[in-house]
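A single chain comes next, written as C-alpha cells; it is the form predicted on its own.
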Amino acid sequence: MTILTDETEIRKIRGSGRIIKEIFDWLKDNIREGISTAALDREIETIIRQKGGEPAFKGYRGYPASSCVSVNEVVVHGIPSDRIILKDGDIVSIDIGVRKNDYFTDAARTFALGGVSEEARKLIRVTEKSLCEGMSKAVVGNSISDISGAIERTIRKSGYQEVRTFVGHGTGRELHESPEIPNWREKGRGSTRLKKGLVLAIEPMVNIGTREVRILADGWTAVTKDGKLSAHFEHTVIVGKGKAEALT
C-alpha cells in the first residue's frame, strides 16, 4: 500500500502518470482502422521509453507486450498481435502501465472506431461515467466500499453488468498492491478507510451481457462468456481531502 505525502514523491509519480496521459492523447489521433494491435503496442513502448519510462506490463508474470489491447468482446489482457487488424465498428480498450522514477501508474481507456453501434457508444459512456463516480468517492474519510458502491450503482442503472473476475487495486511503489477495489459493493468487504496520499488504480470493466468471462488458451486473454461487448476505463489517483487527484 503506497501512501504519498511528500511533495517530492508526488512529483515523481506525476511524471509516471504524465507519460500515460500523453500516450492516450497520441492514441486519440492515431488509433484507426487497418492498424494491427501489435503495431499500436510497438508505438506505445517507443513513447514510454522516449519519455524516460519503462513499460510496466512487459515481462510482468510473463506477459509478452507493453500494453493490453482488448477488442470488442475481449474484457482485459488482450495480447497485441500482427494478426489482429482493427476495423470500422470496433471498440478497443487499451490498458497501459508505466514505471518511472521508481513509481508505477496504470490506466485504461476504450476507444470507438468509426461507425460503432449506439449500444456500443452507450456502453463506453456508462463505463467511463462509472469510473468518474468511483473516483469522486476516493476522498479522505470514505471507504473502499464507497468507491465500489458508486461504480456498481452507475452500471446497474444502465442495465449492464460489472465484471467480478478482476478488480482495481493499489499501486505506486509496485504495480499491484493492496487494497483491492471491487467494482461492486459486497457486505464485509471494502471497509478500508481512505487516507490522504493513498494511491489507487480504479478500473471498472463493464459488459453488455453476462458478467461471466472465460480465459483463452494463451492464459491471458479474458473474453465475455456470451461474446457480447465489454468496455474498460481506469485511472491512477491519489486520495485527497474532498477530491482525488487523477494522475493519468
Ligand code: MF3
Second form
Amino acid sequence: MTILTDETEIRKIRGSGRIIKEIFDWLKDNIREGISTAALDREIETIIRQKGGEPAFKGYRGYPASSCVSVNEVVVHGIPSDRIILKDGDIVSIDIGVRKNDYFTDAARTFALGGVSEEARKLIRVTEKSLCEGMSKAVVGNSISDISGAIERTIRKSGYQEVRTFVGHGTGRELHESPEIPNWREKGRGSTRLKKGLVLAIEPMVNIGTREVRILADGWTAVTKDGKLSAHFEHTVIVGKGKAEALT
Ligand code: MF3
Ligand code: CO
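One more: the block was the form predicted on its own; return the form predicted in complex with the named molecule.
Whole complex next, starting from this chain.
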C-alpha cells in the first residue's frame, strides 16, 4: 500500500498522473477512424517519454506495448497492432500506465468513434458514472467495500454486468499493490479501511451481456464470451477527507 501525506511526495505523484491526463486530452481530439491501434500506442509512448515519464506497462510480465487498446468486445488488455484499424462506430478503451518521479499512476477511458449505437453510448455513460460513484466513496473512514458497492449498484441499475475477472488495486510505488478493489460487493471482502493519502486505481469494466470473459491465444486480450460490447474507465486517486483527489 502506498500512503502519501507529505506534500512533496504528493506533488511528485501528481506529476505522474498529469502525463496520463494530458494524453487523454490529446486523444479526445486525435483518436479517429483509419488509424491503427499500434500507431496510437506509438504516439502514446512518445508523449509519455517527451514528458519525462516511462511507460509502466511495457515489459510488465512481458506485456509488449505502452498502452492497452481494447476495441468493442475486447474488455481489457488489447495488444496494439498494425492490423487493427479503428473504424466508424467502434468503441475504444485505452488504458495507460506511467512511472514518473518514482511514482506509478494508471488510468483508462472509453472513446466512441463517430456513429455509435445508442446502446454503446449508454454503456460508456454507465461505466463512467460507476467510476464516479466509486470515487465518491474513496474517502477517509469508509472501506474498500463502500467503493465496490457504489460501483456495483450503478451498473446493476442499468441492467449491465460488472466484469469480475479483473479488479482495481492499490498503486503508487508499484503498478499493482494491495488492496484489491472488486467492482462488486462481497461478504468478507473489502474490509480495508481507507486512510488519508492511500493511492488507489479504481477501474470498473462493464459488459452489455454476460460478465464472462475469455482470453485469446496471445495470452493477454480479454474478450466478452458472448461477443457483446464492453467498456472500461479507470482513475488513480488519493483518498482524502470527504473527497478523493483524481490524479489522472
Ligand atoms: N491497467 C491495467 C491494470 O490496471 C494494467 C494492464 S496490465 C499490463 O491492471 F500488462 F498491460 F501492464
Ligand atoms: Co489498473
